[in-house]
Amino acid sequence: MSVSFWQDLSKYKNQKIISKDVIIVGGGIAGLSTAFWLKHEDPSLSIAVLEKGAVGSGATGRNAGFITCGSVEHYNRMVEKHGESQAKEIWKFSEENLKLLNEYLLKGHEGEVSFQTQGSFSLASTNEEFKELKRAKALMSSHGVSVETLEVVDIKKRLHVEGFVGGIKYCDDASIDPIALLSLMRKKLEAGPSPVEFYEHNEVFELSSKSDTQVVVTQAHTFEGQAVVLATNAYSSLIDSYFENKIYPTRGQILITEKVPLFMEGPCYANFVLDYFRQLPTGEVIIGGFRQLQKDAEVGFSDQTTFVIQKALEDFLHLHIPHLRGKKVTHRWSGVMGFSADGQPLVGSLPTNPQVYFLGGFTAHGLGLAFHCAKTLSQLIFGQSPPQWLSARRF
């Protein structure tokens, strides 16, 4: 985090401190749904929300809306790096992130935040790349997920696009407007008795600590504290080294249609589940990935676009989606993800200040995964250890 001295109003000695129980630096939904579970866990706290620009400013609001179980791979390949045990472990973990989402949050505002239940595709362009998703669905009909083989013939009746030779349906995943189920959170903090509060523009520069009080400095305020919780996923690397060999920023970058009449069933990843696109429930078909092409150039905090990838993100819809050719895209751009050094999010404390929390990298799957972990994160503050595989004690 970078601050001017110019920019720097904290620096004005009539300025009063801010004191809470709880500061969470970051307003995107992991740190929204940290603010959630920990007035879950104890109503009373005082809990304040520091954004450096406005909330689902960052990854939240610039991801494609997907809510999809699982991890980065593929459920078999998960299976050959982590065991069937603590795989399956995994996928359960990110099925209860939807349940608790649709339990605490979405039942009865589905609309508002046009959240919608119609499963993920995974689809394969080569013969090669159907036979492992056959494998990944033979597993996980085995452990009890929810998933249906398609052939060539169901894809086109179903998504109304071409060159694939099979693929799978994961049944249970979902996908969501995510600035709409910001607001919707937001509303629910900010109600009752002891409303978090939320401070927006309040780019974080310094991070210290005296005696047992935690402080927090921004470019407007300075913050005091029992406790910290960093939900800067991407961004974590710059305001503590620790997390410099465990979260990456990686970028996304991402493209949207005009409107056309409904045609597909529901999200798709293909290429390995490094491309993925879907059709809005107003019409627009979103689409993102293709990193691949630019690797080295999509690691780092920039969140530009550029012409190699948006013009293969463009050709991709023109050459498997019928439906879209000739149709003007809207808008362009990115966002920067968090990506783990083994593919899985972390949650735990700094090893040099036990107060100060912290969860991230979610690898590209952060509404799948964020309130889930959240919830875990709570828990941890209150003195519950988190499951081996997510604990950052890890590395």
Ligand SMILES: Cc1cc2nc3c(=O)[nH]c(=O)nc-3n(C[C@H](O)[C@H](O)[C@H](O)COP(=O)(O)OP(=O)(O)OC[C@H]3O[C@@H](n4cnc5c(N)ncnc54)[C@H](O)[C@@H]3O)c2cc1C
The other form holds:
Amino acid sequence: MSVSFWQDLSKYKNQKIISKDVIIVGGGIAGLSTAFWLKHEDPSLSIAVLEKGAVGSGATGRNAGFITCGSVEHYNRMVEKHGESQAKEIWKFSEENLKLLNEYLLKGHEGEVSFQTQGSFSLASTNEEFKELKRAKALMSSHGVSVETLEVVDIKKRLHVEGFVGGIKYCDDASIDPIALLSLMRKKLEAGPSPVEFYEHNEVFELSSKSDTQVVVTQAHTFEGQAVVLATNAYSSLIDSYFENKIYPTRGQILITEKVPLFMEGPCYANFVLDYFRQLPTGEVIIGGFRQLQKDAEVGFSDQTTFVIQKALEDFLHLHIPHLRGKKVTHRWSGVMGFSADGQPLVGSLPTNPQVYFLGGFTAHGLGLAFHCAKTLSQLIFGQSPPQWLSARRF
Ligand SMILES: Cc1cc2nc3c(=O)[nH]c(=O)nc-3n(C[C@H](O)[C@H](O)[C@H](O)COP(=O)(O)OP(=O)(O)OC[C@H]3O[C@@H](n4cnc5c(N)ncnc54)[C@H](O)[C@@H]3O)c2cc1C
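Now the other one: the form predicted in complex with the named molecule, given that the block above is the form predicted alone.
All chains and molecules follow, beginning with the one already shown.
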């Protein structure tokens, strides 16, 4: 972004410079997870998290709350693209993400964050897609992943939805309230003898370095640190042009209905992972997707909703989910995600300044990947290289 002379309050020379060991830009799941792992590695580190809005105002506070393994395509396609051994490694990495979330954050707090481990379903509306799902299931089972096949009768009985010819269940997936998850993380980060400091409503507009010190300027403050982490995901190319052909801002739209009695066994994907729906423990049903209908309009930084996609979401709801016919839609919104060129996240540092680290490009799977990616980034900061498929150097 650019900032005018008038808006730049940091220009007043009497302003105190805030010094920290690490300055993290971005208050979403990636930024808070990075703060968590850096503190885990070295509790004495001083850390500031800078966020242009409030914590959770980006994609993390606007998503559907699926914590799913893998990436944006069926497993057979991951195998075709990456080969068997790398596809398995990527899947296991995301399985580990959930284990780490459980072990370090969620245990004992499940109710507080509406954490549910009901697995997730991929539903096929054509025989062609069902054939792919069966192929995906065979590959996954041979790689030790727990998957179950569903015929039409199972879908009706267990999910109470119509218009699908078959599906599979990924038994180990989960779901969560993403804002409650951020609040839980923040509480942990602000506790203890050397708490992480949060600076909300501080948009970073300038990064520079003088000798070994990194300088980060927001409209309100100037910060100095030994290292900077950009956890700005979709917005990263607005800070540094390095990200322009690596992380693409991509909009996702959602709606949610009024509460209905609980009827679904677990969260569902449909149409080659493009569309998705789930019922919250409190009864509301959230439906998202249909980006494919307006591919060009869904690229960019705007978080408006559009009539075309919102109508498609509503039509989907009436067509496939009898329990929702005649029910009210209470909220509609969108958010901007960071998609990477090959669908896998990026962890690395800027070639022009190795003390500026980053993570992003979670391609609609930040809840399923970011906590583990942040652990990998923290290890990189302490000298250990990430796996090749995750390293930004692959581009
Ligand atoms: C509609 C929708 C549904 C989704 N559903 C799911 C789902 O069910 N499961 C799943 O795993 N993923 C889902 N995603 C994707 C998921 O939300 C993202 O992958 C994840 O939130 C990325 O986290 P992040 O911390 O990298 O980015 P963000 O949450 O976007 O955080 C980046 C932060 O950086 C801040 N920022 C940017 N520029 C600056 C600056 N210059 N100065 C200061 N701060 C700055 C932003 O305000 C933002 O808060 C969905 C996304 C959307 C939009």
